[in-house]
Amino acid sequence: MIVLYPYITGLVAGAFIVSSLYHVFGREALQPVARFSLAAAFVFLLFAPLPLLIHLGRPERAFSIMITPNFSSAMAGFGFIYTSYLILVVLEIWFVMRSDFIQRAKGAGLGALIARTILLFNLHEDDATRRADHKIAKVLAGIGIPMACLLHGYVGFLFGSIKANPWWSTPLMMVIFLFSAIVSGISVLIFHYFVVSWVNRWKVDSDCVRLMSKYLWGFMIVAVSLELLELMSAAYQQTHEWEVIHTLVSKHLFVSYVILQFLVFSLIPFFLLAFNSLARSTDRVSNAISWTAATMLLCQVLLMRWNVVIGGQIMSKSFRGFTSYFPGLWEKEGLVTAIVVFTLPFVLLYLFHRLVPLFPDAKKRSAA
């Protein structure tokens, strides 16, 4: 549980990060996956916190951070990091969304109450009030920006500023976080964005994908050169928990670590996008290496919380040995609870593109 937990969260940083280049930035060959990008921050912000609260067992306790607040608390922190960062989320959704919102409410059933609820029952709309949506709208991605890498670098700096553990305390520890967070919101964007256009046999839009995968491949670059120039420090020092820490890369993690987290899926999309970037190819070429390089990352983000999280972990605070672990499949933090968890924020996107378009113009583009 603890792996997925700055693993939803940097999905959420990506996403918005996304999302904010179009609303902000004005990348216009953003726009396909711009609504989608903001739905899927906000989703996998709502879930952010569950792998947490199930690995606490009491959460009922995690109130008190609000009930009782401890401002020196590290984990109190995220707290208001976090409550701040979902309320912003949600007012940006409902200013950009709300024209979609009006148009539901005027419908019939189940969701049409519910946009009407979202609407506050109020369903007055006109060209002055839609110039208002789009400013306020502008303004709210603006502040989230900041807010975005704050939450995500956060979460780096709880792993980092554990003094007595040597594999997580270090000063890039909350940078290679952010950098990585980014990475695995673009490539879960990419991902998912391919998917449903294959499900709903929408047309993909190509440039909006080439536009994202160098966005990828930049981001991509930085996070990997972090946290290998984070290795190479270390084993430059010579420290005395270099010894502890070499013997956990090149045995207790060295499949992990050193083959899949870097040589497989660190590589291989490296070289893909670097293909995709620079060299001319058709849609249909460009679109594949694109999504293998999407998924790969998304594997490679995985890989490299799981290294962190639990390589940290498996070291004596000694230094006097090893223990070893992986996950049941049917324990409480087993693999099946795990999949539940990761599923439900892409079932909550399936219900919100149900009751507002998060792919306003994919029928348009099929129908072409």
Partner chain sequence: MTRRRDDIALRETEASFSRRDLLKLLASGSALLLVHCGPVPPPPGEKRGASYDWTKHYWVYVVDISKCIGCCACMRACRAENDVPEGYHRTWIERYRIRKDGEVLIDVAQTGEHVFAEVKDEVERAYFVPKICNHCTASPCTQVCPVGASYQTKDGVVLVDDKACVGCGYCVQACPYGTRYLHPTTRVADKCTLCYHRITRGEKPACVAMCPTGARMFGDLKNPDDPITRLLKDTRTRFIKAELGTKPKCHYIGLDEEVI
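Moving on from the form predicted on its own, kindly provide the form predicted together with its partner chain as a structure.
Single chain only below; no partners, no other molecules.
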């Protein structure tokens, strides 16, 4: 579960940053996924604390973290950072999608009732309110960027600040987590946009995907370089901790870290995205490359979280011994729970889409 938690918050931060690129920096090409990215950030955010709750020995005391916080602990900030970010995302969605909610609320049925409730039963709308909504949404998106960075950089800090563990303890951890979060966020948007488009037989907006894949390429270069930099500096400095890290990497994490995370799921997407960004190709080829690279990078970031979290825990504190770990199928923090936890945001995303269309122009574009 502690692998899933940083993974899900990473998706939140990444998806939110893509939505902000459109809302704040006016990257019009991202318009087809702007609304969806905001909704994705929201649903993932909603489920981000679930793995933590499952992990807690006494989940019924979870709120103590906000009622009796110990401010010397980095973890005590979680409740406050999470809650304020959730409020911000909810408000931004409210202002960005108010017009759509009003359209939905004017209809009949359960959806309309839900939309009316969300709108607090105020269906009034004119040009002035639309302008005001737009302005407020832009400000919120602007505030949201540093907050998204804080939310996920903070998760990196939780690991990076543990001096007891040489595999975690590095100031770079915060930055690494941040960039890998953006990589996973963009990847999940590309992945999902294609899947939804295939299912609905919509035409994919290739310009939008091309731009996202360029961003993805840039961010993945930074993320992977930082990870390699951290490892290389430990190797070059040959500190006494390198001995244990070397054994960890070359033996216990060799398959998941060296082979899978770097050689397969970093190197191949790197070349694919480099080709996509530098060479000219047909939309069809470019789209196929983008989707493949995004899917692989989704796995890369999950592997990275796994290697960080599990790698740090299988080392003994005397740095001499290692244990091994693989989650069971049915245990409390096992594979089935993980799959369910990871599926729930997508279910909610589907319900969200049923309420308010997340790809409003997709049909029109396909028809054209």
